[in-house]
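Quick heads-up: it's one chain on its own, the form predicted on its own, in structure tokens.
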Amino acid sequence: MATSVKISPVTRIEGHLAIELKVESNQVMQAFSIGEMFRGLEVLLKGRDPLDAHQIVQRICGVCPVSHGTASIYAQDQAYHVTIPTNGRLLRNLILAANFIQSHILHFYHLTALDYVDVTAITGYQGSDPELQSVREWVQNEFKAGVVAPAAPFLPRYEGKYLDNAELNIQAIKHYLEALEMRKLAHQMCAIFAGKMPHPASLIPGGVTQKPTAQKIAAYAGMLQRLQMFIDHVYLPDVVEVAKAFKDYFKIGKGYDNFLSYGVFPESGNNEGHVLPAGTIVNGKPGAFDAAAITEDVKYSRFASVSGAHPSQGDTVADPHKANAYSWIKAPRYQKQPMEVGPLARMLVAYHQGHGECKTLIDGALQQIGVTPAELNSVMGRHAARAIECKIIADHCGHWLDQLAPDQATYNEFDIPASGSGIGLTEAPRGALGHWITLDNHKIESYQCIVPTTWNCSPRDDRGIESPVEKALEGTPIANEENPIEAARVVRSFDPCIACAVH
């Protein structure tokens, strides 16, 4: 007989998240996602003045401002005719590529690697770092007084279920240190062209209000530096250490054969030329991207929209008290198939499509680890291919950086038509993000966003096929329901943003 398990919130996350598990056999059998809240910030931006648009949108998330910014502007681009200038590209990128490193650094250090250090085994550590020791410190105390801390799982314990080797334990509490520090370097980074972080101020349609002065250039190479030797020295051995220890996580987690990639960095023209390409694999066959391919089912939506509509089409119309809906999140599809969006996405998209420096840093870690490519799709598939994009992503950086001119124009001027419409589509560090605009009267007729986790996250569509997380979570073994860390490790690998995915 299935039992009901449910974890609610979901912890070490962005936004609200429940999941409800059907348990049998310690097996889950059935799995529901549910975004918890609505926001609305779609129906916010209807009547306003366009140029209030990539402003608003980035409060979708304090962790990819950026993203949601960069995809406003691009579909502002499209709808005022507007080119954009080299410099104004190259700096786009820039910005987006600082945001992306401090989000993977995050989600791995600080959302996802508790999940597997023990942070109690500092309660042995005898050297003199004084950070260390403090910790140990705050841990003894913690661990005496039988608190369950909100950084770890100190209370209940899950015996056995964590890093057996002490000493890496220790060196991960060092290096979860260590990446506070490279997260702040990476924010510096960005606003070094950005103007500050979160919500970047020079991000405008036309291009960027920022000049890559030569002070500027320099800045940003010496901290890109800093964060390189960090992501090829500490997080990428980590991230195969932890991979290596939890082998058995490249067999959990699996969701369909399913992926989607819109493209990000472009190398030329407007949006064009991406360095991550943009693609799909549906049903393991790699693809071509249709963007008139998107619909958002509602029918286990807490929403009265219409269903199955393209995102231009579509519209924001809660219905709090929507009889079998369940979420708050709509159901989007590609040819009517779930897809999963992210950095899995993005790196088999690109490998599908012979990207040489993705090929090779793949089929490398794979060899360390000694798994097959068919295991990527999994926990520990998602965690590696976060990696290795972060140090893809860092080393073009400093291409980019090469090409800028201090005496080019970073932006063109532009008129607002009084109608129109534009696509914005990009990559947030957690997946493919899409914006949809339409003008009216020189105002905002119509705002659409489809997130990444909107992907990821959704309930069932109006067929009743479960989402990428949902599917993901089925065959799941749960070895104590009273503590079901398999099934937030499978969640926490596609680094939810619910406050995203409500928006």
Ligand code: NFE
Second form
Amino acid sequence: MATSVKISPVTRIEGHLAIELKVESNQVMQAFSIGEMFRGLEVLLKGRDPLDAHQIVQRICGVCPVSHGTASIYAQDQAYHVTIPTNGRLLRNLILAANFIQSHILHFYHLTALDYVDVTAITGYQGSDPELQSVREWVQNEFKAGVVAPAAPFLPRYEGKYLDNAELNIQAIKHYLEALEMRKLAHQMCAIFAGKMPHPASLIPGGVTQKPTAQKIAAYAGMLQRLQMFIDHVYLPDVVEVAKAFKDYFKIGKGYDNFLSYGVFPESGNNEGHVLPAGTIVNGKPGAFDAAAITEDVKYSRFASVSGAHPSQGDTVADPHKANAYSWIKAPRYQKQPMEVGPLARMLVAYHQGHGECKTLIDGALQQIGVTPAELNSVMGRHAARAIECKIIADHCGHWLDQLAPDQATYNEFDIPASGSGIGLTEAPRGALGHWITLDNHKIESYQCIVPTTWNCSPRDDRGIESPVEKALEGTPIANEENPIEAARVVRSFDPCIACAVH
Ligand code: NFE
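Okay, that is the form predicted on its own; can I get the form predicted together with the ligand now?
Up next: the whole complex, starting with the chain shown before.
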């Protein structure tokens, strides 16, 4: 008989997520993804000045505020019929890229690494690095005090479940510390053109307020160079080592063969000709993306809003006690299909469209690890795709910096019409992000967001079809129901942010 296993909250993610599993014969038979809180930012935007929108939506999340700000200004550009100067496009790309780099490093080292790295290995450290000596002392004191988390969250240790090479474990701990510095650097790099970080001040409809002075360009370039060194010589090699040691995780966490990308980092216009292209893969078949095919179901979500509406027609009406509902996350679908979004989706869409750089990097990594392209749809495939994408984005920043023209405009003036509407589609580090705005009498009449983790971690849709994370959990082997680390690894591979998902 199936037993019910609940992980609540799932730690080392952003926001409040619970996962309920039905486990039988040491295998997940069914999974339920439960967004545990309501925030209501779409509701409080109604009736406000439209220029409040990009400031308020950035508060959806402190991890990806740039993406929310970006989606909002794309939507407003469209609603106000304003085109942006080249500098504006380049600066927006550079601001967003810095945030992607920060977020991807955060996810691998500070959210995921403890699933794979044996922190107890530090107790055997004999070297003279003061940082590692200090971690050793801290871990030893934790053990003496009988505290095992967060130093070693899965003690008692299950043999073979962590990296079993002491040197690699200690190196990973060192890189965990270095990654904190790298994230600080990426935040600083973002703030050069964003004014501040988190919650950038310089993103506005029509462009960007900051001027790209020679000094700022040089400062960004210097920090970028250090981050590229870290990505190339630390992050990517670490991901390959973990992937080689946990090859079984290329067979665990397989989702649907459905992937979606809206495209990101435009090379022309306001938001066209993306470096990472828009596209879909449905049942394994690549196709073009059509924004009209997006709907949101709410049968199992705690909302009384109309189910199955396109986001331009959607609404957010909370219904906390709704019968049979089990999550505060809505269930977005594309052509009625659940779609996985995120770095894996972007890399697969780009790979199938023949994106040269992406193909070379993915093929190289697969060969190094010794797995096939089909195995990318997995826990380890998501981690590998994220690291590869981080490199592609960092390597593009130099081209955008080179094109900046310090003496040219960074934004264009605009008027806010009494009525109108706009769609802002972009990508956040965790996947496809869309904002839909409608204006009436110079005010916001309606504002809807569909966020990456809403796609990945929704509940079932009106037809009872599971979300990507619920599907990926099915079939996961669980050695010990008291400590279902395998399921936590599947969930974390999606890099969920429930703060965003419930917005
Ligand atoms: Ni709160 Fe976000 C990203 C967005 S995820 S982190 O990336 O949009 O749902």
